[in-house]
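The chain below stands alone, shown as structure tokens; this is the form predicted alone.
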Amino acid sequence: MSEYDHTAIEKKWQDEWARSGIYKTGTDSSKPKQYILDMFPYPSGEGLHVGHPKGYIATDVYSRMKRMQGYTVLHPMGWDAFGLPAENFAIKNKVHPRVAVDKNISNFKHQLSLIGLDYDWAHEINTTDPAYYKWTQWIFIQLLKKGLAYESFEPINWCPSCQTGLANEDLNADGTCERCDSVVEKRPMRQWVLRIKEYADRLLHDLDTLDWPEHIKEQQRNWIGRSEGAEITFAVEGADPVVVFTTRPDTLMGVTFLVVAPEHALARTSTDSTVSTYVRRALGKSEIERTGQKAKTGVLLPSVRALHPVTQEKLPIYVADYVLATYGTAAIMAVPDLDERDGEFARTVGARVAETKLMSADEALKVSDGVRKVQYRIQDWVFSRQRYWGEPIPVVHCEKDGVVPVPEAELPVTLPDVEHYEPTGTGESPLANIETWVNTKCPVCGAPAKRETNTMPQWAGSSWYWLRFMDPANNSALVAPENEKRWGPVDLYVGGDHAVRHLIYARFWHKFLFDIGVVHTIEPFARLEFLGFILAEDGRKMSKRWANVINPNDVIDTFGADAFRTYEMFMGPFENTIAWSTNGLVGTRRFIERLYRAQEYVVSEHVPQLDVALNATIKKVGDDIADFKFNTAVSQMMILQNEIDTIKKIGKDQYATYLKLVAPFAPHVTEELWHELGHTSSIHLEPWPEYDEAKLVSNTVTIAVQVAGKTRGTVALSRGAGEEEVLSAIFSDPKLMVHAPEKPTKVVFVKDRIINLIP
């Protein structure tokens, strides 16, 4: 037998794997359909560390298990490719970001044909290639005769690194942008937004019809952040009325001051340089900074004061940056004696503190004309970005006629290729700088028009890009009704980043898509599996600062790619987060080994010695895959791995059979020793296998036998056998009877487990 040489093995069944195209999707529509989906990457121009392919294996295992289980599968690939990652590295390295993002996808397709993986690449797309964008921006012009885009002039969260807008959902958790961790300012500014709030009651009601991860599912709750509540009007003294929200007012009885955001108009109009001041710090910070912030600070409005609805008593109003302007009416009534936030500020600030007697909540709404309303934490989808890299937006400006779409039959509105894309700063994108671009022609009226110089976030791509999988070639419609009911929904969806963002967005479209008849479905993902990410050995994120990046090229030239899946499968539960073990690959690369040597144990007659363990294995690496908990399956193809190397015979339909529980997770050796057992089709096209339900518990079972309390040896018996079949079986054998008793005295008898003979 040769050793085993993974370079050989690997690159011989890649090569014929795309020669034969055996991972085709299937067309059969009387097969059950299975369409399994990663979370498709950005290309990035550092390539893949061994972290990233965790996800794109496990879908590859169930993806394969599905196919021999006889369904039709689709599972695609493609690239997100627009936004600022992609031209902030273009910037960083002088290069245009097309010319950046084709050499960044060519170098992730080639370390990902190094896997092994079975996408069918005859569905790749990009959400950067025209034909695509095409349908991002059609999706935005059905949005907009929907009146669900708007344009708006309000203070956004402002990047001065980055020098475009971010969506609240773009930020850090201390508020900082997420790709440079710069400061966010607010500032005025032109731009579109998507009214996603008026989703808000669906987006959350339908979370119950989702096989999610629960804690995903509650991220999603609490940013959509649903509150009951009512609304509640308070007279100012030589002000217009303060309205606040509550979702306590039955606590009204307890109210001794009013607190209103910075961007409040009392605050804003506000004379006082004490009160300017604060209100123009605070509006520098992000609501996350404001909302996470420990210390809670605040500042009285002089000379104004609020009465109480109820007792008319004058109330101290007071600005404070906890309040947001986004949330609610931007003020609060606050209650100091039942809040501990605004007992907190309270403390902070010196106000007062009254005992609170509650009331009916209708009572209160009824002495004080306050009236019921539901909030939301969620804002509407700031969809600007004041860059080069993304799609533009296919509306013109007409002094007659306004902002007009552009006709559908003239999709797309290319992207023009241009020497400077650098980001100007000024609020408008480079694109503003374009005239033979930007000068247009009015689609009604036929008077000179500008087109929109603003492009999409790099989340609109991503936020109906699998309906374009199902259709990838089609000119005519997004997606064609048949194909979309052919598979729609995705079956399992797969990632480790965006619980909130990118969800959120999809489901916001695929809803809205939903409403206009473009699919049949009310949500996109079907169930969802959430990985954990994988450190370096240091216990560190991998980065290029603390130069502990791990490249899977090197670890598959090592290792092979077999042993390197099977590694990532293997080192713990899927959904935890777990560093990086060398030693950890050794041990797989062994399993191979073994695999492999296996087949010189294949005997032709079947081995009853295997029957358990296989039929046990069959099971549970089934339903392991079916579950994703593949470290469990294969702990347990290791174990029928032990039994085989002791019986050291298996035979050679068993082996057949063990290859192909096997073939998932390391499909190119199992590839080998099949056709080395003189099959000519491909293993993984090949029935999975089914277990015997009569196998999985062997009827004999080992009873070790004590003298004494000390163990002499051991019987095999049918499972059950009793007391004296025990006994029995202990004076027929000669090596047993040596230190048997003839006469014990007691006998402590554990039925299929243990006998002891007190003499």
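Please show me the structure of the same protein in the form predicted in complex with the RNA, now that we have looked at it in the form predicted alone.
Partners and other molecules omitted; one chain follows.
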């Protein structure tokens, strides 16, 4: 037997698999399909650290088993390559973002290739490829045609550092810019916005159909933030009526005043100087300053009074910035008696507090002429960015015809080369400076017109990419219907970090594509497995800044891809965040070596002593991979290996079976050993082993003996032994005899498991 030389073995088989194409996407449509997808990466200049491939290894293990189980498998990989990092790199180094992106992609591909993943690179996609973003633009035009994309001039989040508008989803929890942590301003400017709110109810309800982790569904429910309530109109003396939204119409009789947001027309049009000063100050505050404050401030609107719809009582109206402009009607009815915030505000301004007599919601609506209404926290999706490196929004502005979509035959609208990638800061993208590109003709009337110069956000390309993987080279359709029917939906989607943003945008676009007949399922991702991150050995995030980054290339060089893969699956539960441990990796390396050395134990005849352990391993490894419990699958393989090392003997067929079980985890060494056994075709195309139910359990069992619920020892008997037999075994064991009552008042006997004697 030769030494285990992981470098030679891994190189040899990676080359051979590439040559023979064993991982090509299956074409046999008579077999059941599995579409297994990773969240595709942004190819950063940093390259991969050992945390990144964890999800890729998991889908690799899963897809290998599924292929062996007879499924045709689609397991593709691609690049989500638009976005700010490449653009910032371009600004700094004066190179075209494409150059940096291409370089990064080739580095990523090299790193991935060392891991031995079974991607079918014939299906590779790149969101920055014009042949790809042609269809991203096509989807935008369909949204526009259906009235789901619109221009808005409302104030939006503006990041002064990135110099672009942002969606709410691009902000941190504290309201700062997700990318650079700058304090975000509200800035009124022209923006393209998508009506995701129209899909809010479907996005909420269809969560129930998904096999996703509960915490992800919950995050999406929180983000959508549906609340049921009512709108009630209050007549106002001296001004137009005020409509309020409330989730508690039943508290109507406790209302003692109204409050409107500074943005509310009633506040903005007030001529009172105290009010206008307050409003001006409030509007000048950032989102954080306004929502972060605890003490409530506000002023009375003089010369207006609301009329209580039931008592006709005259109620004061205040303007206060604890009422949000972006939610409900920007006006509330205050019930200081029951609502803590209203109560606090009433104390600050000295407003009246009345005891609330509750009535039924129905009655309240009747007497107040209120209407039931549903409100959402989610806002429409601000979809334009004033930056260079994104998909151009494919519309033309014509003086006569207004906004005109670029005809589909003229797509893609390609991104022109520019001299400077810097954002202009004026609310225009760098594209605005390229006159030859901006100036065009109106597709409707032919008159001179100007192209839209805003680009799409980073999330656009990833909002439909799983469809392109099904049909990557199609130039006449986003995806051919037969391919979409063949592969959709994604059976298993694996990734992390995008619980809300990507997953909600992707579901939104998918539902839209369902509505226009492009896809046949209402949801894109039937099952989602969310991964836990790998921290650095010091327990911190892996980062250049802490100098604690571990590069997979180095690990693979020292320990081999097989040990590396197996370790990442063995570290702990897939969804747990766990610190990397090079010591831990040594353990799986030892396991691979013992597997390798076990070829010395191979004998031609069957070794019955291994039957139980081997059958149990077939069952457990298969079940556990299916359930994403890779850590216990690996530990079961180790248990079998321990058994083999004890017996120092394994039948040739048994070893072959064992190799197939390890193959998804350690594809190179198992392929090598498989060929050593004399096979000439790949182990990865072998049928997955089946277990023999009859051999799953051994003929002897260990029965725990308890006295009054306290375990006193065990007896070993043949399977199926009756109570009498167990009792006689107990009383012939001197150690147990001492504890066991001769005449128990009660005996609990569970066959093959336990006996409990109660004195």
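Being a predicted model, the structure only gives us computed values, none of them experimental. Numbering follows the first chain given and starts at 1. By rigid core we mean the largest C-alpha set that fits within 1.5 Å across both forms.
Residue displacement note: S273 has its CA displaced by at least 2 Å between these two forms (rigid core superposed). For P443, a C-alpha deviation below 2 angstroms is recorded between these two forms after rigid-core alignment. Once the rigid core is overlaid between these two forms, A8 does not reach a Cα shift of 2 Å, moving by less than that.
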